[in-house]
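Only one chain is given next, in structure tokens, and it is the form predicted on its own.
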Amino acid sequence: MQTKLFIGGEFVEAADGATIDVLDPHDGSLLARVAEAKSEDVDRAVAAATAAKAGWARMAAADRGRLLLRLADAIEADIETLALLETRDTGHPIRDTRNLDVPRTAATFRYFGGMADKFQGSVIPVEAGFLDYVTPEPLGVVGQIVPWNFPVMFCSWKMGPALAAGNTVVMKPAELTPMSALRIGELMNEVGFPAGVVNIVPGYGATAGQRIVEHPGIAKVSFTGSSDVGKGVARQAADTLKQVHLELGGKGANIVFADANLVAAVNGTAFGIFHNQGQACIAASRLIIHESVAEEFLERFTTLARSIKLGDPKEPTTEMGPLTAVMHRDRVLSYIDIAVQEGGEILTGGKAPSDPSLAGGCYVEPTVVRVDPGARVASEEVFGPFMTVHTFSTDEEALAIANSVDYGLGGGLWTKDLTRAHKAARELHAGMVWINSYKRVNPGSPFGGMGSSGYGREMGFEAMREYSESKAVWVNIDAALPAFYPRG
């Protein structure tokens, strides 16, 4: 495991020698002591990225893409190491890191490797005698701050489009889960990325993160995290007029209509809320179900929830691991107390598991709570294996409940009626809608939200645009321009 900062193509100690204890959430054991970046270290990383930016931007786009493609190949070859690092660091079960997280990371780098030489400009039809062409130009040095829930995957979501567009990067992984990002830095060195193009500085948000946001040498900050912190990022970034991309929280509405295929809806809902222990901004955290099928659905769903195997995330048979940190586990458990205080009915779960082999870890049982749609637990992001249940009688009522929160990231719906499906998708206040599925992602499909879920998009052409400026160039070919001031 690499434990130093990655600056200018080298792994180096923090300037003051500070370190962060990284713990295994399964049993609380010390996984590693990682160098802690502070303001001075961020300044070193920005200097390295600045020194590298001209060469990287002028490199042929196909050559930038070729390096990203090599990185994707290296990630696939390194899948066992990366998957185990991610599992030990985050608590995400090995079956998921091996079969979803790391392959998705490679696929995203590969997608943007292919995009690098296909991100084209345009020619604008203007008056006769002029050629007006528009080219996308990289912003320069970009800062990227990623959360702890899918750290290896977010490396590709953030770095991929930024690098393909010709920018250099200073990335701060979360202090809880820095290991896989540092391994990506090692692989970048192995495949030949120029020194300084990517710099990785684990640290705390209040120090390293704040310095990234306020640094005058950084042209843009892309932040994924909570809505409250995101608002602070936007305020601080205004002082240097840097661009900001915010991918923030969510409170996903998952509507099951009376005509839905209940077997598919039960299984899709379970993946939507319990995958990665519910630690996902797009989690299906609010079940909004037609009253005529609610009891049958909930009987099937709670039976499934109780069958999910909690355990050591390194074991291939484990289906749900621990939450990523003790503090976060306690926060999720506190919302269960709040639900009870608000008159909620716990249908299943609602506590830490009783298995003594899990007592030293950050585990919470899959939890389903029936509450009023206006309850705190139905409007605030819990970010755990915690789903609220609400019933409806009309389509209008379902959409009103779905749109009653400030978030607008993802939402799903289950129905056999195509007209109803498209109408509901149109009416849902969300940046992404899944019909008869939930939580599907692809490197080519834009990912992002509205309202308190932030602004800007990850992935696809939209992400490339996030990391570029449009420059219009006017060329006078043969236009005769009369003197504007005839005496000139």
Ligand code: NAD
Second form
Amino acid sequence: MQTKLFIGGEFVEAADGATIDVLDPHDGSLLARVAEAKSEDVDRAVAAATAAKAGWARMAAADRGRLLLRLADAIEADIETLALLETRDTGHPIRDTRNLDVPRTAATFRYFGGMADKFQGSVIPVEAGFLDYVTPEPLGVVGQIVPWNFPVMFCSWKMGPALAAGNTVVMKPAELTPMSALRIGELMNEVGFPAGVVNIVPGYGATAGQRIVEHPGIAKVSFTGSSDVGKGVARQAADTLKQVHLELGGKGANIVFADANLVAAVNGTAFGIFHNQGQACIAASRLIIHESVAEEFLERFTTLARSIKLGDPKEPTTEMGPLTAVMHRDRVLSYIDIAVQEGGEILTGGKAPSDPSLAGGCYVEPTVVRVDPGARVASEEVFGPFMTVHTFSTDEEALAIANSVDYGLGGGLWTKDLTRAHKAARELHAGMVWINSYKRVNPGSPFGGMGSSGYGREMGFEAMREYSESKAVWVNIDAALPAFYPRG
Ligand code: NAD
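Form predicted together with nicotinamide-adenine-dinucleotide (NAD) structure, per the form predicted on its own context:
Up next: the whole complex, starting with the chain shown before.
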């Protein structure tokens, strides 16, 4: 297990020798003691990224792409190590890290490896005698700050487009889950990335994160995390006129209409809310269901929820692991208390599991609460295996409930009626809408939110544009320039 900071192609201790204890959320045991980056370490990382900047930006795009493709292959070859590391660090069941997180990480690096030499400029038909060509230029050094819920995948979402577009990177993983990012750093060295192109500095938000946001040598900060911290990042970045990209929280509306295929909707909703213990910004955290099918749906859904196998995430048969940290588990449990105080009816779950073998871990039962849509638990992000239920009688009412929160990230619609589906998709205040499915992601499809869920997009061409800016070059080929100050 790599435990040092990755700066300038080398693994180094923190300048002051500080470390962070990284815990296994299954039993609270010490997984690793990782070097803790502080301000001066971030400065070293920015210096390394600055030194690497010109060489990386001017390298043939196809060669940058080839390195990303090699990295994707190396990640696939390393799948067992990376999946286990991610499972122990985050609590995601191994069946998910092995089948989803790590393969998706490789696929995203591969997508952007292929994109590197296809992201091109244009020629503008301007006035006669001039050639005007526009090239996408890299921004320089970009800072990337990520949360703890999908650490390995977020390496690819953030680094993939930034590197393909010719930027160098200083990334800060979350203090809780730095292990897989450091392993990615090792693989980058193995496949031949030039030193300093990527630098990885685990540390706390108030120190290392803050320094990334304020550092004058960083051109853009791409931040994924909570809305409150995101607002602070945007405010602080203004001091150095840094560009900002914010991927923030969510409160996914998942609307089940009366004509939905209920079996499919039950399964899709369960994946939407319970995958990764509900620790997903796009989680289907609010079920908005037509009153005529609510009882049948909830009967099936709560039966399924009760059957989900909680346990040691390292076991291949485990379907739900622990939450990623004790503090976070306590926060989720406190929201369950709030739900009860707000008059919520707990339909299933509602506590830590009673199984003594899970007592040392951060487990919470899959929880479903019927509650008023105006309740706090129905508008604030809980970020756990916690779903609220609201019923409606008309489509307008369903959409009004869906759009009653400040967030606008992901949302689902379950119906067989094509017109209703497209109409509702148009009305839903969300950056991503899934019809008769939930929580699909693909490296080519733009990912991001509206309102309090932030601005800017990961993935696809949008992500390449996030990490570049246009330069227009005017060439006078044979235009006669009129004298602006005619004399004599
Ligand atoms: P958080 O905002 O507390 O922390 C996110 C990251 O920011 C961490 O690396 C943290 O160390 C750093 N940070 C904290 N304070 C900082 C500061 N003052 N300056 C700079 N960096 C700072 O969020 P979290 O609890 O780690 O993650 C959960 C949140 O992330 C949820 O709200 C979730 O919805 C959101 N999220 C959003 C997306 C998305 O794509 N929209 C994806 C995943 C998670």
